[in-house]
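Read the single chain below, which is given as structure tokens and is the form predicted on its own.
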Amino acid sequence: MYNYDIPVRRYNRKDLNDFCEKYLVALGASEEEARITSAGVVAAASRWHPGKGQGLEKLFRLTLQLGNGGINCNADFEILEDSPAAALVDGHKGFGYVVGHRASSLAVEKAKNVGVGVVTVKHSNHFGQAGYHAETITKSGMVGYVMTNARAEMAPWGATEPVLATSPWGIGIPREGADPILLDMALTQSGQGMVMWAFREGQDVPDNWMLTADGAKSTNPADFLNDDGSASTGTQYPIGEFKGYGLALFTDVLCGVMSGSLFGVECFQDDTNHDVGHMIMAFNPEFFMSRDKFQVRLEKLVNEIRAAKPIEGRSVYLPGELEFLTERDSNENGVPIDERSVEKLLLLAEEQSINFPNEIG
């Protein structure tokens, strides 16, 4: 089975955030998109979910699209079409999380004005964890709920090809005084980073994660891959079955189809134009109720959540709430990262002259 009992090095979370924010300059990022892509990237490391190349991993690809074009610097974000409640924005190939912080803040702002902000955006590039939107949403007090298209790794249920994506979602619940109830989720088992992870590190995976060429299910890595287990041959499963299949076509009719971005087959294929299209909604519970009687009964919830009786050998969690465990093990004890992306990131850091932070310990 999957794990992560793998070698690492662990590092101070503020000098990775600022190895980051140098290299990301060094390439041509203002500083602005620096630290707002940094904060991202060193968040999801903390958070430690190693095969979902969402932690500093991502430097691989920014450094790629950054030298072919597929990334803009200083790219406007512009609002084509504005309402009290809705916008559609331009993000012109601009960093994905860049883009995506401001959309985030531009759906709040509705929100805070007529209760709910909807922004969809175009053109965009990989913004990361969706959780982390959709939890940036939570510190102005609402609810945050961000999905977004990519590349197609998903067959429609009953077919071998793909044609539609992993199509993550980000909600997240604003909570007083504790951390935010949080789900960052794919709309499938797996994601093909995690399938890559388990081949390179001579594991076995769930039957469910995904599917070979054929259909088939298997629990080798290997089935699903090339020989070198560079790319993925097969297709992932989608959760739910038929259910997670809906609700990715749902995702890229509004991420894509609506946005006017690319979808389907042709989205993310492209390193120099990968034309992401995303939606975020914030929502202000204070224009259904008082926030603190919002808060009131959503802590009731919460705690008939904790009451439930578990099943033996088993913990009850809100969602989110491992990772921000994990996150906390990691700002007291160092970032975990696998010893082979350490080795990678070094040679980034000597191709532009930015020393790499020292390993704590």
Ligand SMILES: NC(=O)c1ccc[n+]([C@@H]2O[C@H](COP(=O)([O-])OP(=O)(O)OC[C@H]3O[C@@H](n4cnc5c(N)ncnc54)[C@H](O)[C@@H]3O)[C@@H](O)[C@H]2O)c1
Contents of the next structure:
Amino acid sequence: MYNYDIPVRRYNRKDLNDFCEKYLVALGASEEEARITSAGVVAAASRWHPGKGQGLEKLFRLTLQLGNGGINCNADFEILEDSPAAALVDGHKGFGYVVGHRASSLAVEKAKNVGVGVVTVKHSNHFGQAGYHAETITKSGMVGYVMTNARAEMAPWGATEPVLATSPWGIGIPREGADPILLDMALTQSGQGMVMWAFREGQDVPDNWMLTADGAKSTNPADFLNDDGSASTGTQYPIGEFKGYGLALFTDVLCGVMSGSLFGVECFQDDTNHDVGHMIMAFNPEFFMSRDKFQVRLEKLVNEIRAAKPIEGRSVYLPGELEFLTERDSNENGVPIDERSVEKLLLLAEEQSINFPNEIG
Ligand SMILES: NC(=O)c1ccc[n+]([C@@H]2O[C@H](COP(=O)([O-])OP(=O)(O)OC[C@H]3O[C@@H](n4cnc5c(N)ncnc54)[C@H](O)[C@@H]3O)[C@@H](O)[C@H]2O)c1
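Given the form predicted on its own above, what does the protein look like in the form predicted together with the ligand?
Let us now look at the entire complex, which starts with that chain.
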């Protein structure tokens, strides 16, 4: 779990969710759009370090894009091409979480019928946590494999200029009676938000989080940011170096090039038209063997992982386990929000005459 020796305030999860829903409806979202988006944003706040910027901070961008036409309320989810196993969808600039959710459901339906469902989405928006959509797929007993493109922040390995995105992948594996295995990761070592967080808190960062504008390594977050710490001047460091760069390229081909969305340096540049693309896949284990047999074999592997002797002072976790632990802590002790974000959220609430929840404790 994260160390919260950092300025956060904690709130009851349901209160935050209610606030989020009311706020989005006030800005024009349908009840369903508000429900899906709020569930995603609040789950992110419950699971991830606030510096990852996946929690209620997302309301700032949503507010901007709902105001400038970047997000359409009640957007069509239009299936342009359809076959038993694959579909191409136009998200018509809808809420990213909503488009992702609907594409996940469509992929599941296809996988139920023919073993696999592949849904390519164009003209969408930032869909939040890739793992959230993969988790949705696991709830139907399917394996989920979800990816998206986004704004260029990663340079091709060996270059100094960003062309590719942090390109998160969500991979979810359903387990009977237990949290799914949920690998939810950007293809970069970190993200701009965490580097800005470290800058604000006066902390160093590992030397493989970013590269400077000249392509050099550094542990000083100021070396990657504008003087006021407001924006990144460097590039994000790919996981596995040239291997992560290759995966990000692959992701942009599937999500951007092949879907008909923007890709490379053009994607996510214009706030009125981010034109993000996703690739959402569901695999039905029952197509290959019975559900029970799959679960027995999966648990055997999980047990082998659990039994592996840890390095002294370390613990072994399944992918996603740390976030589920953090989420339980948030459910019990309140969902943490960065103090500075709280100040901005209070202003948004005031503008819409909606009460912001009271802090816990
Ligand atoms: N939509 C977008 O454009 C976008 C872009 C970037 C990131 N994101 C989202 O931001 C969130 C954070 O991504 P991230 O890459 O910073 O996550 P991260 O690097 O903190 O974690 C990545 C994965 O590693 C696993 N992990 C971490 N420590 C582990 C350990 N000791 N043992 C086993 N597994 C471990 C985590 O459970 C997680 O599945 C994700 O939800 C991601 O989808 C979204």
